Amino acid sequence: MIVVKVGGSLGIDYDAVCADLAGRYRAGEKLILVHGGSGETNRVAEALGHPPKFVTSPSGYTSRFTDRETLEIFEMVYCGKMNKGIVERLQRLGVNAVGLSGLDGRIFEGKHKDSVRAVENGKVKVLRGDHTGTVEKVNTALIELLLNAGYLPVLTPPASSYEGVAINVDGDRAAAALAVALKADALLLLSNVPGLLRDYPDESSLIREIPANDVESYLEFAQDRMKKKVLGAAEAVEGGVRRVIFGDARAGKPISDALNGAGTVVS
């Protein structure tokens, strides 16, 4: 069983993504795939007048305010566009890939958290109004009967939150509660770089192995989003998945390449 989560950063080659994964599929592998949207959900919003809002909290970690409007265009662009494209491509390609959302037989689910604390201008703020949450149960009952019936779940955010609210969830790390509660031999988090780079953006300075015991280490390196995949990773490791792997989505074979080392391995 491999957990496949696929960023929505520009760059991303989602066509060599699908090749890799229709290949896999076919082969007899149990795959699931999580995607993410954010660069298109960031260009329909400025299109749409109602711009995107990144609040980054006291710890450093960036993510984007979710207030209801914005959510809706986020659920437009995720469980639209960006699931319904994916799910195509691998039709195509001769897989029977279902997609659905977090929100859909609450498969992410979690508690709803109204306010967020944020730095503006030094200070901190707090933001209310917000829809985010975090993954902390996963409908596994579900996954396991799409997966025994030959379907391929192509999986996104939102989640539900405890009282069926839909909550914008981190897509790394709602992978990672998947994979821990599937049991899954590895967690693939493909995105727009090689791997997590010591010197970003130099793509030369890219950290080969981090030790399972030591992730959170390594968060000095991380730079913006990248937090959030480490912490992924950290969570997952923690929760028993084996191996996690940071790889390169842009071109290639980015699932094959980064089972066979390629990017950075925690393990």
Ligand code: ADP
The other form holds:
Amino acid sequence: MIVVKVGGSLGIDYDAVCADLAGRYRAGEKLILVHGGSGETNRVAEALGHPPKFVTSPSGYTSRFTDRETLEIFEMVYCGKMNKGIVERLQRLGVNAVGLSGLDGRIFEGKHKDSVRAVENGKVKVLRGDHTGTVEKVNTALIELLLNAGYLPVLTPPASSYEGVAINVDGDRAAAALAVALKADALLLLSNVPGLLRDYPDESSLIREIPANDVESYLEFAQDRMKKKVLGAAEAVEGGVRRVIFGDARAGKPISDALNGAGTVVS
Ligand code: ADP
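Next block: the form predicted together with this ligand, after the form predicted on its own:
Shown next: the complete complex, the earlier chain at its head.
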């Protein structure tokens, strides 16, 4: 089984991803798609007069500060426009896709983190009212039910907290937790770059291979949001996933190309 995570950044070709996914699904492969929606969420949040706020932790990780209003906009875009847009594409390609968020059936569950430490003007501040967390538990029974009945699950954040509150979670790390829980053969993290670049944004500096036992030392090449992908890859291989690939979702056959070795292969 293969877990495919496709990002939400500008330039991603969802038609290409869905066409490739549909071809492989029809050939009998078991696949799950996890998707993002950050680019569109930023656009809609601006349009609704509640612009996105990104915070950087003292250790250098960037995340979206998710107050209740942001969470609602996030759900509109991720669970609404993005999820249903992908499900519609797949349905038109003859794939019986089912779109669910991590809240549904508690597919993704984790601890609610209400406050975040953020560096602002060189000072560390504690911001409260955040609806975020990290996926700690996956409802594999529900996913297997769908897969065994021939459906293709299309999953998206948010996740559910243990108290049943919606929490914004990182999609790459959620996909990694899913791949581990399902003992997937491979995890594909597709975005709008060819893979992990040694010298971002120089696309000719693509790192082709990363040894599974040394993923964290490659964190130094990743800036801002790419760090979460490297972290997700490390978590997946530590959890027993044999192959994690950072691939390009801008054109071609993004899934097949990645499985054929284009991109950065962690193994
Ligand atoms: P998505 O929403 O598609 O999952 P993100 O925006 O979270 O993707 O992360 C991918 C982005 O990370 C790229 O578009 C790029 O701008 C940035 N990035 C930072 N450092 C690197 C790097 N070393 N190699 C590739 N991309 C990088």
